[in-house]
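What follows is one chain in structure tokens, specifically the form predicted on its own.
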Amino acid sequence: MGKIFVTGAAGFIGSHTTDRLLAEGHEVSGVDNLRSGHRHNLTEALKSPSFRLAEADVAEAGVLDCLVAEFQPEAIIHLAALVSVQESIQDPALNRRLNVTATELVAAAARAHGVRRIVFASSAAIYGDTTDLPISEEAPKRPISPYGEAKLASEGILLAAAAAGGLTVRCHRYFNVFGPRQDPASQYSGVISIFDRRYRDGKPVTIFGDGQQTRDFISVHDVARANVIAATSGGLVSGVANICTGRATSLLDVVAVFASHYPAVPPPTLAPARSGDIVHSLGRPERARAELGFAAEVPVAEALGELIRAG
């Protein structure tokens, strides 16, 4: 069993990744500034003697170096980030600090203290609004936001560090992740968590467009499993991979599941499509299967049911 360091450990994906690492017997040290993460996401993890949490800003000089030097992990799973696309547009300097500078500090700490592996939370946002579906890892990179640009720049920083030797880097390009603990009030919040809150409140959801638009929705449990595989499996080489299902799900499909659980809620309200919204997004999952042995296992309807029951 290994020692794994997790940045953004109290976040949506970070807390699920931490829980899975602990369930598999690893020792975990986490750090989070609680800007978008929450201590209550780690309620069970904090009961474990194999977990510690530092409340700190990973983009602050010296923080990561000190924590990594003390813990001496075999791997770092770097999930801390500014996660709002809109906020990255409004405050590009903050976006660079939390998304690029933080990644530079992760790479520096890994090199300084002999960390052998980094798993990085990248994003399908690096592909922009490409219409050539399904999207492969070789697709043109045309990010349309500072957030997407920062994720692409961070991949370059980490892969360059890997090329310099002594370090394996896995960059995970997440598609539409959803599940328990995703904050519906967050600017980053996905459409599913917003729908979930509306249905719980007994209010109809609003669909912009005809509802036929599709996404590659993937359960946070699958994403956490992919992170753990990449951090702990032997024989991996550096590279990038889409973390997706390879299956398209329409918003009307999502609404049908919610409606089956909330029959008293009025049907959706349709509104004009919003300018700039991507109509269809779908990833190719084959590389993750070939290089990591990872394939998504949780069907969207099953994961939606879990989210609804979680309350």
Ligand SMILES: NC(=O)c1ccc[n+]([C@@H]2O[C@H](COP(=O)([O-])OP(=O)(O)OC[C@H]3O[C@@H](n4cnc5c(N)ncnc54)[C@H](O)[C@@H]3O)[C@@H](O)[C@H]2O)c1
Given for the second form:
Amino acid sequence: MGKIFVTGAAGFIGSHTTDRLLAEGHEVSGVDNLRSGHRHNLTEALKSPSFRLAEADVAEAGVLDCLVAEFQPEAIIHLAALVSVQESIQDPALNRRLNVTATELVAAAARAHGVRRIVFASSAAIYGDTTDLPISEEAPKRPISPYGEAKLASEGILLAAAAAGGLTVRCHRYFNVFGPRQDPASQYSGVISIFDRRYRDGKPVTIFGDGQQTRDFISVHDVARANVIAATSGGLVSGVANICTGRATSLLDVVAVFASHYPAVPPPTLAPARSGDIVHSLGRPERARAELGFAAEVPVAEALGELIRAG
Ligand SMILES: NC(=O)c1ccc[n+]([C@@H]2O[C@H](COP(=O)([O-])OP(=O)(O)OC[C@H]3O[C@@H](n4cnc5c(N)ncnc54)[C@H](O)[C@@H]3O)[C@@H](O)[C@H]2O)c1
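For the form predicted together with this ligand instead of the form predicted on its own, what are the coordinates?
Next comes the full complex, and the chain you just saw is listed first.
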């Protein structure tokens, strides 16, 4: 069993990744400044003697170096980030600090303290609004926000560090992740967590466009599993891979599941499509299967049911 360091551990994906690492018997040290994460996401993890949490800013010089030197992990899973595309447009300097400088500090701490593996939370945002679907890892990288640009730059920083030797880097380009603990109050929050909140409140959701738009929605449990595989499996080489299902789910499909659980909630309100909204997004999942042995397993309807029951 290994020692794994998780940045952004109190976040949506970070807390599920931490839970999974602990369930598999690993020792976990997490860091989070609670900027968009919540301590209550780690309620179960904090009961474990194999888990500790530091409340600190990973973009501050010396923080990561100190924590990594003390814990001596085999792997770092780097999830901490400014996660709002909108905020990255409004404050590009903050985006750079939290999404690029922090990555440089992760790479430096790994090199300084002999960490052998980094798993990085990249994003389908690096592809921009390509219409050539399904999107393979070879697709042109044309990010359309400072957030996407920073994710692409971070991949480059980490892969260059790996090329220098002694370090394996896996960059995970997540598609639309959803599940319990996703914060519906966040600006960046996925459409599913916003729908979940509306249905819970007994209010109709608004669909922009005809509802036929599709996304590659993936359960956070699958994403956490991909993170753990990449951090703990032997024999991996550095590289990038989409973390997606390869299946398109329309908003109408999503609404149908919610409607079946909340028959008293009025049907959705349709509003004109918003300019700039991507109509379809779909990833090609084959590389993650070939390089990590990972394939998404949780059907969207089942994961939606879990979210709805989670309360
Ligand atoms: N949720 C998605 O659909 C999705 C898609 C693509 C990529 N990602 C990436 O996955 C990662 C996790 O995202 P999430 O959805 O769990 O969001 P989240 O906001 O729940 O998690 C991010 C966590 O990082 C913490 N954090 C931010 N800046 C920090 C700093 N400087 N120091 C310490 N902690 C800091 C936050 O408090 C939060 O707990 C992010 O890197 C995000 O860009 C998410």
